[in-house]
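Just one chain follows, in the form predicted alone, and it is written as structure tokens.
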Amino acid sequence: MKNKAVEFKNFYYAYNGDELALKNINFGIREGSFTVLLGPSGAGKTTLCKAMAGIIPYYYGGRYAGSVEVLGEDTKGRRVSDIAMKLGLMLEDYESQLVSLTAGEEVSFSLLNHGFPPEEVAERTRKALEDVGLPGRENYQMDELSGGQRQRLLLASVLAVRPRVIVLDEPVSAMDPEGAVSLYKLLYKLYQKYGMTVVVVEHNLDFVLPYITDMIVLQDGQIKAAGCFEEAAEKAYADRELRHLLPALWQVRLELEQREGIRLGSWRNIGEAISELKEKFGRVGL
């Protein structure tokens, strides 16, 4: 079995006056794996990816009780910027995050703050900007980017220091359905190419389907499935409140096995499903 890259151990969390955002949380996260994080709005998801990066409750201040490890190190009296070395975090509102004028000085500026030597940084930042299809974008002022690229901009920032795990919270939630299967697709073709382990947030699977191995999901701050993608999505299509989260191709796929009493295969797209309904039933429409 493979090692853990992320761990919560008998883990609550409330901010400051408010009642628990998480509530016993218990899995560990697959070396390796392309795990997604699902569940309705409100259900802990951001929450729980700040808790991975250390910033909760490190730098929120709250209540909690439990553990996180990272890697098998307690982010327990770890400075955030160590923990970032290991996992590195996008959320959302990924604008707030960028800090720099240029391109070169945004994805540069962790690396000098980590202490790399400037021959190092100068060619770390070179080669994120390349993986992440910015190349020679050094000099680009900010407002020379469109908004696309400065989320790629800021997904090079983190890949420049070679963390083992990114986490990141609704990374497409700002862009039309074309650059969300875009983005998805280079964060794959990285995730491949480095052996990272890959956590994301996403409300529309459709777009991460051909990629998922692994899924948690959560309601009301609490799990209520986690495993591997099909053990979870069988779980979570047993909750009416939850198996309209679910991709459109599974939730047909699951209520096929259940009406007709049959096993379908994994469906990762519609070529897949249209394959084996017409193998199975002759035709395509049940």
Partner chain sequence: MRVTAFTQLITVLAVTALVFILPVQLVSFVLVVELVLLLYIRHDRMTMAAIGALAVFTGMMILLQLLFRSPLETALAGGLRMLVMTMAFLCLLAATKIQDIAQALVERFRLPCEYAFMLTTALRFVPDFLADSAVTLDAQSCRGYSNRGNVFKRMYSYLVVIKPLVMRAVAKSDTLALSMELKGFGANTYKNMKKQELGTGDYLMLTIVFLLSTYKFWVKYI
Second form
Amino acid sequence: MKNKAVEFKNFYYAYNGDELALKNINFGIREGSFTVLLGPSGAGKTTLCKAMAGIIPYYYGGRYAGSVEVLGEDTKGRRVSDIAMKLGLMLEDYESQLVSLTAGEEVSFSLLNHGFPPEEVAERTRKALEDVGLPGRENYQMDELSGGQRQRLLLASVLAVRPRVIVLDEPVSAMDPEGAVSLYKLLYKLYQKYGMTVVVVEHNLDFVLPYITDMIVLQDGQIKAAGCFEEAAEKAYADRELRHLLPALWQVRLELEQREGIRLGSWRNIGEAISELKEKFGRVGL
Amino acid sequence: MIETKEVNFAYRRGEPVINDIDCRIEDGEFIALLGHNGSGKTTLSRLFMALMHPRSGAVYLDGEDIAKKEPADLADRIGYVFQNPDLQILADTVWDEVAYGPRNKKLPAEQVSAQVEEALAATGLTDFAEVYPRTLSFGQKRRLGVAAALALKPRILILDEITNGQDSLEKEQMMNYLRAINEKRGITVILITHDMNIARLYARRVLVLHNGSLVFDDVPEELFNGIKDLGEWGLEQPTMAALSRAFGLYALTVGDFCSQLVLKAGEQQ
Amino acid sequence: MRVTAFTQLITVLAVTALVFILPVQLVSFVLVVELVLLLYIRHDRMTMAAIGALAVFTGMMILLQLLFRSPLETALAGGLRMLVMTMAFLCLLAATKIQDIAQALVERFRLPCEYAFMLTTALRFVPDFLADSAVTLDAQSCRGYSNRGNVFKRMYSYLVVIKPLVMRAVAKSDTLALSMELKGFGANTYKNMKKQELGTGDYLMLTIVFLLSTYKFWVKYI
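Next block: the form predicted in complex with its partner chain, after the form predicted alone:
So here's everything in the complex, that chain up top.
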């Protein structure tokens, strides 16, 4: 039994003067997993991410019950920035999260706040920028960086404190497909390199299909499925409203399995799908 | 009808962004304008709306050169919907937001309200008329943007990345409204997008820009099922198109594909 | 020889006072020094534009004074003094990172860190704000808003871009505040930065500033 990176126990939450946004949340995220958080708009995905980082309830107030543990420690009563040392959070709208005038200052900001000695700050900043593919850009001004570069800069600033878990809320929603693919490639590389736990909210699963190990499906503030990707996908497919959120490839896979009563492989890319389908359905079209 | 004749454009001190584009968009078309980042697709659409003017060549709207026009002059003929709805919302109710355009044009009150009602109905926002716009969901705000443009009764609608950042259900909803607007009202729809799947499912004609030049102008079937490698233009083949192509099928949806595949496999046995 | 942000700040503050103490000849000499310094540090388009704008502004000041019937000499001297003052700030901005200025303000002048942070963040968001306002203006013009007409009409209609921009800024500031929370912004932020130790250059510069500031006093004895 592996340790849990994040664990929710009987968690309920409502924003001030509002109905319950999260209901009876019980699940754990496996340490070392690449977990995707899936659900229709307004299901509470962002709220769940904020709860992992301790922003909820600390920052927003509101009513809550139950507990959230990050790497075995309850987030209750702990400072948001201390939790951030273990669990880094990247919110949507990356532009507004960059607070400094130059790339180097941005990355060293939280390190300085946590009292790292200046030499280590410089070293970690250099390393973090290198990791996200912006080596030596310490003195670049914000407006000298493209949108995609700014986002990677934000990633570097989250990585610089070396959290063991990193949570990303719709990191590519404002990017073109090319940029999205390359950001996820980078994320996966870092995930492997540092053995981190990655949790990501994404509504286009095509981008992350090759990397997903686990999936959590959220609907109307409740957990519909949580666990390994294959099982969670099957559960989501059974629901008409959630089905369309799955990657197109997996919709084909699960549809064919259901119609034909066969078992197909756990496809991670289109090549795998084509070769298995050719095998199963004869040499159609050739 | 929009027509461009040898249109060129470059920013100050910059490489040319648009090279000698000749194209003609007829009334009632449903067009997807595709291209990788920096291909010039947004620039071209801005030239249509007189948000920018060509370096050389000319853009004609219904046969009239728009070189001397500004966007406000064209607003009742072309509606242009921007990507970020938050940057244009200025009123306190959905109704007033949509009425902003017609009021700008100093239309009489009855006409304003008739046009607003019609625009709200076309985008499914009638029930939200009295709502504070900023409390709408992201998808609804996007539709509000469309309604605001429609309220001026344009005959052409240009939409910049209108489905970006939405889940597939919201995308489908938005696209169905646009399809109805196109089919029932005969409004020309020009969709600037990098969502290949949207282009494939909804457009009836596809224009592809690559490094500022028009490299493809035909029906979507030809683009996605043809022999051309889309990667060369920096475009991604959508999953369903790639799957279909591998099996010599042309299926739009998952259901279509599965049925066609099973059927074809049965025939061949 | 490097001079820290602290010394630069002191110097700039001193210059603003000095222009009223020193005789006009010396003030013009300071101006020449400033110009050389500025062009030595940076000579890009932005700097040139700033110098140009300052020159025009100074010219207008002089004309204004003449209109109010000040003697030519006074008007010229007034313009010169103002030019020297603003040019000093220009030099400061060109020579030093805002971050260093903010740090010096917190470290040496005991400015609360929140204010220092506001200074840097406000500057950080200026380009974004300009980009947003361009989009908003375009979006409104596509809905029939036109800025043709007389100045007052244009000013009035410009209000249409203000509201979306303010709302956008509010939304941004919420995310920004969260981000600062996550990154642990607080009193430590500036304390933990590498200290700006004063070096030979600083002492030399401070001595010159001191000597010039006491010019009135010792000039009598020479």
